[in-house]
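Only one chain comes next, encoded as structure tokens, the form predicted alone.
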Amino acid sequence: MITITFSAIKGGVGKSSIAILLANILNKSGLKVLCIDADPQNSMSFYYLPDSRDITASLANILNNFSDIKENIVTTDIGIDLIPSSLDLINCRNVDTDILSKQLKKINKIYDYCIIDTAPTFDNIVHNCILSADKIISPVQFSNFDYKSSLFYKNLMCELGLESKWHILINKCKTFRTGTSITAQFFDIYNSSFSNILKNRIPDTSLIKHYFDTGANITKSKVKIYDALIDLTSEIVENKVEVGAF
């Protein structure tokens, strides 16, 4: 099982959306996928389990050592398995940082990929998630705050010895034609500061919001966003991914 953790200090960068899209594409390609929602805001849980009032499974149960990981996995309607979030995660911010990695070893042979969404912070919950990861991906947009947050995160990764696993993903990338545009200037700044930027970027489009608002599939007819997401997924998993729609 390959574990991919989406983590960023800054909120609103598209972390949850991209994690869900990646999981959906991998699932549609025939791979066995487990998602873990480590964000108390529950974005991933609400997406996969819109009516989750009676579900007691939670990542908090695992981190608090209340129950085994296998007892906290829920199968969603589309076949993706999920360990949901809950407000109880708020009480897990000081847990040991190796709990999740130990628990994931128990199910390592069951899944092809584990996709983890984290909160925009850096507490011991997030620490658990990044220490469990084979790859750590931080979505960013072109703003001074995003850039400074990325520098801060880079230092964290270096301190933890995880810089080789960490990658920056540029989200909502506007098309630029000259070297004097704001987008082009930010692109140059990022390239001069980071060597770990993913080659594929997500364009600035309203189709992703439409995807989540309506539940409509993204098909090959939406060429720009379809190709961008398929190429990005292929780059992240280091293998060509092919699906008709997701």
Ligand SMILES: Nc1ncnc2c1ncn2[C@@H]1O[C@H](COP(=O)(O)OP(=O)(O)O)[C@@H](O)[C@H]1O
Second form
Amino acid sequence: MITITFSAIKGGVGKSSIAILLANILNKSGLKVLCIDADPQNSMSFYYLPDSRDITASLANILNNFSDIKENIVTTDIGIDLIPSSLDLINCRNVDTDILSKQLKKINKIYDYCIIDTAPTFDNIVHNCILSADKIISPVQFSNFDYKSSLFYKNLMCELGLESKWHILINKCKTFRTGTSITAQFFDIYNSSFSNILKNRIPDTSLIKHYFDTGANITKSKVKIYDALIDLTSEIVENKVEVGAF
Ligand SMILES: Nc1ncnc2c1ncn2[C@@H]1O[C@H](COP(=O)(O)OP(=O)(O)O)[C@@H](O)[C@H]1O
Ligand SMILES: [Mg+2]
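Next block: the form predicted in complex with this ligand, after the form predicted alone:
First the chain shown before, then all remaining chains and molecules of the complex.
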């Protein structure tokens, strides 16, 4: 099992959206996927389990050592397995940082990929998630705050010795042609500060919101976003991924 954790200090950058899209593409391509929602804000859990009234499974039970990881996995309608979040996660901010990685070893052989979504912060829940990861992906946009928080994150990754696992994903990227536009200037600034930027960028498009609002598939006819997401997935998993629609 390869574990990919989406993490960034900033909210609204696309962690949950891209984590879910990546999981859905991998699932559609026939791979066995486990998602973990480590954000008490619940985006990923709400997407996969809109009605979670009777669900007691939660990452909080695992981090609090209340129950085993296998008891906290829910199978969703589309075949992806999920460890949901819950508000109890709020009380897990000071747990030991190696609990999740130890628990994940128990299910290592069951899944091809584990995709983890985290909250926009750095506490011991996020620390558990990044210590469990084979790859850590931080989506960013072109803004000064994103740039500064990426520098902050870079220091954090270096301090933890995780810089080789860390990748920046440029999300909500506006089209640019000339070297004078704000977008092009940020592109240069990012490239001169970071050597770990994923080659495939995700364009700024209302189709992402549409996907989550309506549940409509992204098909090959939506060429730009379809290609961007398929190429990004292939880059992240280091293998050509092929699916008709997702
Ligand atoms: N590439 C994109 N183009 C346009 N909107 C996007 C894109 N990626 C994400 N969004 C939108 O941005 C908002 C925040 O995304 P979300 O995944 O919830 O961010 P985070 O999990 O980092 O807080 C959502 O409304 C989502 O639809
Ligand atoms: Mg989120």
